[in-house]
Structures are given as structure tokens and as C-alpha cells.
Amino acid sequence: MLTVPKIKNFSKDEKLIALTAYDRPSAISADKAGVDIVLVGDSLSNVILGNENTTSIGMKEMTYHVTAVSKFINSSLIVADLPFGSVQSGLQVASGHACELIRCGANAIKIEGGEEVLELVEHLTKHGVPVMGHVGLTPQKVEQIGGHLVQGKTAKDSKRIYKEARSLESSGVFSIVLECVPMQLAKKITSDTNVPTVGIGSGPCCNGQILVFHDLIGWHQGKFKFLKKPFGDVSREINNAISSFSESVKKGSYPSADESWSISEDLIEDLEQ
């Protein structure tokens, strides 16, 4: 089973692969493809109760999900989200959220933001908690930088990213992600870091990528410019055997008497009787 140090150790001419999970059947499809990190993101939020942000969700939620996916991973490093909602409330509710995820069946906690979660990020990797930090656009803060926008695209902006980047690994993170910042910046930061980067829509140097499930396999995925086109097509696939089954039981061919059970003619009869 790869654990934080395997992680943080990796080899540079290796690339690591994660996905989101969020349940059963996620949880058993990436681990059986042998993902290197399954991370329970908060993108459940968007992906799986159809909100359109993911702030929208707290604790409760994140607890399940990570229970249930735990329960199927057997190699994967397993990281959860730390829901919006507990870095805003302070260093001990936010150490409290983080200890309650690795209870559920976590092996480490991915946490957005640069500056303003140091002292979170060194209070837990000091106690015991692994953190994987993540800089770039960072999807809980939408509101205040305007919506799902490419982070690092200024002189200014970059430094900034660059420098969150140094100082999450200098606090004790084991990876960090990028996401949706320049592949230049991207390169940059994987080149100065001595702890991996996995990326999402910042190009081809990171020491890693990661997808959301539900876009990776095509199922209801949004259109993104770092992924042109989904690996797979499971919605058509879905659909075409909802149709199947649905024409089927129209005909009368579904069930047939192969797919049910059956007892005696005279037991029938007797039921008159």
C-alpha cells in the first residue's frame, strides 16, 4: 500500500496518477486500476449532489463520503478535502475537522490556500497529520477571485503562487497541487520543490495528474480546456442500456422465464381450492 513517505519520496522519472472517488463503485474502479492517490474531494458537491459550487457543503458530508470510499481502497493513498467552512473557523475547529477525517479512514488531508494555512499546516503535519497542500485556482475561494479563472497569468500573481508553493513545503507538506495555472509556473515550481506536484489544467511537467472521476470517465463531465476530450464515455453507455432495458420490458422480452423463479403448476392449482 503507497503511505505518505512512498508519496513524498516518489521517483521523478515516475509520474503519479490520482482521481477522485466518492464512493462504491468509484472507490473499486480506481483502486483495482492501481491509482497512485485517491483523493474524496469536495467536488462531490458539484459532481454528485448537483451544486454549482463547493462550498456548499460542511463535515457531514465529507465524513460519509470518506467512510464509504475507505472502505474499498486496499493500495491507494487515500486523502480527503478539508471542507470549506474549517480553516475560516480557526486553528482548533480546523485540526478538529482535519483528526475527524483521518478517523473516517483518511490518510491525509488536503488543504486550500497559501499564507493565511501555515500555522494549520505546521500545527498538523507536527501532530501526526499529513497535509497535501493545493495553490493555484483554489475552487472555495470562486467568490472572492470571480468564478473558475487561471491563477498566475501576472508577474505579481505568479510570484505569489510560486511563493504559497515554497512555503507550504517549507511547513511540512508531502505534494502540493496546481491547478489551472501556467504550465511555465507549473514547471517552475515542480523544478524548485523537493516534494512532488500533481496538476490539474497546468500542463505536462508536474510530477502527477489528477481528474475528477465523473469527468475522467465522461459521465455528465463539464467541457474544460485541460481535458479536450474524456477517456471514456460511460453516458452513452448508460443510456443506451436504460433504452435497451426499457424496450425490452415494452416488448415483453424482459424477464424471461430463464430470469425468474418457479414452483409447481399443481401448487398453482391448489391455490383455487
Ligand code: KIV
Contents of the next structure:
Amino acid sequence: MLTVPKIKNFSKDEKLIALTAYDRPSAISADKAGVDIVLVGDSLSNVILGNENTTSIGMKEMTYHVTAVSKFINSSLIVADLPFGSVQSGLQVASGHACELIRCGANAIKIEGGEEVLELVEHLTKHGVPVMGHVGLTPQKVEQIGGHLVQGKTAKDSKRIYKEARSLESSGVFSIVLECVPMQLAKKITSDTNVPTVGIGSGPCCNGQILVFHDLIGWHQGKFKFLKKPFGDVSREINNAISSFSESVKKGSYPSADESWSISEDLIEDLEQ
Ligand code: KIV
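Please supply the corresponding structure for the form predicted together with the named molecule (the preceding block corresponds to the form predicted on its own).
And the full complex, kicking off with our chain again.
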């Protein structure tokens, strides 16, 4: 079983593998494949529920999916996203929500943001709730940012993100997600921090990489600059399976007698007596 201290002390020569999971099939697949960190990400808002943004979901959806995923994980570390609306409601509410996610089966909480979440990160880590930071593109601020845009392209912005990562480390996070920042900035943060960085759309120099489950396997997801070609083509497999089912039913080859239950013909003849 991977633990928070093991990840915190992860050798910088190894690569951390992280993947989102939202339900039984994705949890079993990620865990069996030996993924280090399974993130029950608030991306479930987009990927599973079809919303435009992660801001559409809250604790109800997060607790539901963390509970489902945690039943099927044996060795990966389970991290749950603190959803939109928690940090915005103040330290007390956010801490309560973090504890609720731990109670549902998460081993750690991921919190988006920089300076504005440091007090919460310090409070939680001091009281035994492990926290993963998340800087760069923070989708819960999509309205303020104006879209899912790469961050840290200007001197001012890259300095801000660098400072946020360093402050999060000082506040006690065990790892930091770097989302959609230029690879040079990710490299600098990775070399200057002692906790592992996990990148998405942030180049090859992070200590680990994370992807959304459905993006990785190619299941009805969009195209991204940071993933030119998904690692699988599950949509095609699914379409083939459905077409094959449909053809077999139409031509009468499915279901076969072997796939059906039977009783004696006499019983049938008796039905109308
Ligand atoms: O919610 C999510 O899936 C995430 C990852 C993209 C890092 O936060």
C-alpha cells in the first residue's frame, strides 16, 4: 500500500504515475495496473456528468464517488479533490469537508490554489490530513481566468506560480500538481522543491504525470495539446462491441440456446390447458 510518507520521500529518479478514477471499473483498472496515486478528481463533473466546468459539482458528488472508488483500491494512494465551494466557504467549512472526504475513504485531499489556501493547508496538515497542492491552471477558477488556459507565460505569472509552489511546500503539502504551465517553469519548480511534482500539460521534467482516465484510454474525450494521441482507443472498441451486439440480435445468433435457460417442452404444452 502506497502511503503519503512514501510519496513525500519518493526518489527524484523515479516517476510517479497518477490517474483519475471515478467508479468501480476505473478504480479496479488503475489499481490493478499499479498506478501510484488514484485521484478522485472533480473532473468527474466534465468527464462523467457532462458539465462544462468543475464548478458545477460539490461535496454530494465528491463523497458519492470517493466512497465508490475507495471500495476497489488495494494498493494505490487515494487522493480526493476538495470541490468548488469548500475553500470559498472559509477555513471551518473547508476543514470539515476535507475530513468528510477522508471518512469516505480518501487517504489525502487535493486543494487548488496558492496564497489563499496556505492557512487551510497548514491547519489540515498540522491536524493529520495530508494535502496535495495544485497550482498553474486551477479549473475551479475558470470564470476568473476566462477559460482553461495555460498559466505562467509571463514573468509576473510564472513568478507567482513559482512562489505558490514554494509556499505550499513550506505549508506542508506532500506533493504538488502542476497543471498547464510551461515546461521550463515546471522544471524549475521540480528542481527547487523537495516534494514531488506531478504534471499535467507541464512537460516531461515533473517527478510524475497525471492524466484523466478517459483521456488516457481514448473514451469520448476531446483533443489536448498535452496528449496528441491517447494511449488507447476504447471508444472504437465500444462502438465495435455495440455494432456486433446489434448485428447478432438482428440476425438471430444472439442469444444462443446455450445462453438461455430451458424447461421441458411438456410444460409449455400444458400452459394453455
Ligand atoms: O480533477 C482532476 O482530474 C484534476 C487533474 C486534472 C489533476 O485535478
